[in-house]
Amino acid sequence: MKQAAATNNNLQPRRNRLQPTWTGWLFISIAVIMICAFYFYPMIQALLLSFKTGTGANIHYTGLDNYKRLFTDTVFLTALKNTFLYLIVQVPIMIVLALFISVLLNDSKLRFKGFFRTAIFLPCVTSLVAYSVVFKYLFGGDGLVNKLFMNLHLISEPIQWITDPFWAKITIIIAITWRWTGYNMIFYLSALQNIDSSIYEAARIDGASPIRQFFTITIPLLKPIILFTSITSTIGTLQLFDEVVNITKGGPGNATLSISQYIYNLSFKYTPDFGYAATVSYSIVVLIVLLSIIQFKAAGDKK
């Protein structure tokens, strides 16, 4: 009898722990309702809208017509090509640059580290519109960049950074690299500070050079962070909008048009076609999923 009573007493706290706490569920339910109302519900409505066409009250279902239109839409294909160009060129440069800077700023012998870290991180907290407008004037035909290059005798005539198709793309790539390098640097810097210094000391005792330490210790240990920043940078580049709109307006002749700007044009600039705009927006979703899977596979992450 005493053993049975003791067993019942031991089971009682467990039963109490398993009982739902309505206060906790109340707080969770508020968050769930807000997320469903402002996140999942619009996503579902946008998906349903992508199967429709028309304007105003005349909108109606057309099946997969909008998705078939994607493959014959020359403007969309141009925007897709431009966005992939930004992705392929800018993201690797930014990741390598952020990693290189973080290693330099993690040096214990470096003075004024706080100042340099703050200075490099500041661009990513500036206003998207404000910095885009500044870049537009800096890289204008008579902007500071051309004047500086001409004073240094690097060029004989101004470069048309905004109006030339090639240089306009370069300007966009420079702008987004300048803004987001510091953002990725913070992740690498945080990860580097969590690496045990004894690992590097052991490598130095074994005669490993700094370059070999970087490729055999730093890179493998930073692999999860590199994968994370690569995926987030890919998502951000596929959603590129502010820089293109404010610096080049998608020109010249759609040479810098991004997918997000094309969605905006379909919705508010051209004759409103919200159904097809939703279809184009879901093309970004598909691209993000596919590229994320590829990056996970390339990194050898099985989870």
Second form
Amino acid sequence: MKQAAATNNNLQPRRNRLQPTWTGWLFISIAVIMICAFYFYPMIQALLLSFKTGTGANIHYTGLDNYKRLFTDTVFLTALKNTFLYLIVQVPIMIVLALFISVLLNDSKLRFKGFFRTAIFLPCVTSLVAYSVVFKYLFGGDGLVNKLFMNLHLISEPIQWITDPFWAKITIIIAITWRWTGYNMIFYLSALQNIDSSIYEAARIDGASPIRQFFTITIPLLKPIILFTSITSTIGTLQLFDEVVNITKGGPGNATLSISQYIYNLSFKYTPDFGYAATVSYSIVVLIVLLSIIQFKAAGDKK
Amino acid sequence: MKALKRSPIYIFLIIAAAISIFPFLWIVASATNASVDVSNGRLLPGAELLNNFRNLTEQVELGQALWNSAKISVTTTVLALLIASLAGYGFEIYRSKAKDIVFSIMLLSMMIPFAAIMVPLFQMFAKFSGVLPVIGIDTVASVILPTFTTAFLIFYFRQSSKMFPKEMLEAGRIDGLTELGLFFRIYVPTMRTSYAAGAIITFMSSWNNYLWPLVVLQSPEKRTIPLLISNLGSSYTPDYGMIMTAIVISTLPTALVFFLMQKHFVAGMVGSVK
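Output the form predicted together with the partner chain next; the form predicted on its own has already been displayed.
Below is the whole assembly, all chains and molecules, this chain first.
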């Protein structure tokens, strides 16, 4: 249809004459140059750097030494393990929670819908640094969360939310979930609004329970958006930095250290080792590519 | 009966909303209390706001940090909207096979984690320091340059351009407008709402950006708001009332933008995915 319209349009040939092919390229040129200069070029630089060692003028190629070091570096392996734990625990909890809330909010008979939606989305207006500092204080040893739990007699002594290796990870997971659930909810809500309500009516007439409707109608129709949010959440979690730095500083020990924070420490906190930092950073790139492919495959196979 | 059936839903949503809102109430209440009262768990508003504010402005360069953040965020937003909308328009209106391939390559940059390019970028700007100091390390330009062009925003404007009525361009051409004239005189005014949504998203992420400014800004007087908050938060003897006052002030601009333009905000987030 569209093609037919284009060939019938007698303005088309004149438009081509008035519009030399390079005009379009001029429009996109600045953006393409900027992306190449500040994304792709540094990526190539990082690759070259990952085969080098030393600092300043003393930097020289060492072949695969950095990559060998990677697999025996216990700090890196800890950071990798922590990041995977955040990924496996936090992302599914958040996505299920966001889906569940958005389905509840999509109910046309529900009252105070606008209030609930705004309230649950509100954490997204905070900066990552600001909410991290707030969570650090709320979850402190004598912080409000412990006071509340003790008053409710849920616990008999304060939980060491920040200083215990296990609880510190839980605190990070709670914090990220608080900040991002509403964000993902908005995507699901807008997708749900686009689903034709007659599909649900037909299902109801056929006697499908709400739970059955959720799994056979809602989930399949939301699949593209669930895929989108799970990929963006995965990329976000692999880049986790602000929260860990400002809530636990990566501690206790390295119990909450994330890969991004390790790269930062290697480059700017310890004696700078840009080469090895670049090697570590390529591990995130590989992970992002692999996990995105896996998620695409998983979503595609269910079809 | 029906209302009763829904009550678990309401209870669940009320709990979820309460957990979401509570930290905000706590920040605001704490900003009006003395540090001692905050650590004792006082949740009611107090009368210490002015005192906290005075301590804050005496101890740190709050005004300077706000000005630095504003300068960076506004410039980033203006540049980002201009460059990304030119590109999104170019990719969609002058569509060709070659441009579609370039577009897909540009999208790949969304997969690049910032931590992976942070070190080469730092080296790049360190080199600039020797040649062209105005864009070298520790300058406003060094914060803005590598962050304002994002594939996300280009993608967003391309998606929005699909809804743009292209006949308007033909009419403009007949009126004798140049190709650039078509863009500025017809496209930009027509797409106002897309620009508003894009502006909010860009402003927020620039205002809240932490990692790159942390790397590239070194002198204290160049610090942006997130760096200042992070610094206050890492103090061993934190003055809670004062820190919460700083957090309230730093969150006000983004919260205001959100409440005034909630619709655009959501449109900006979701628009690119549709």
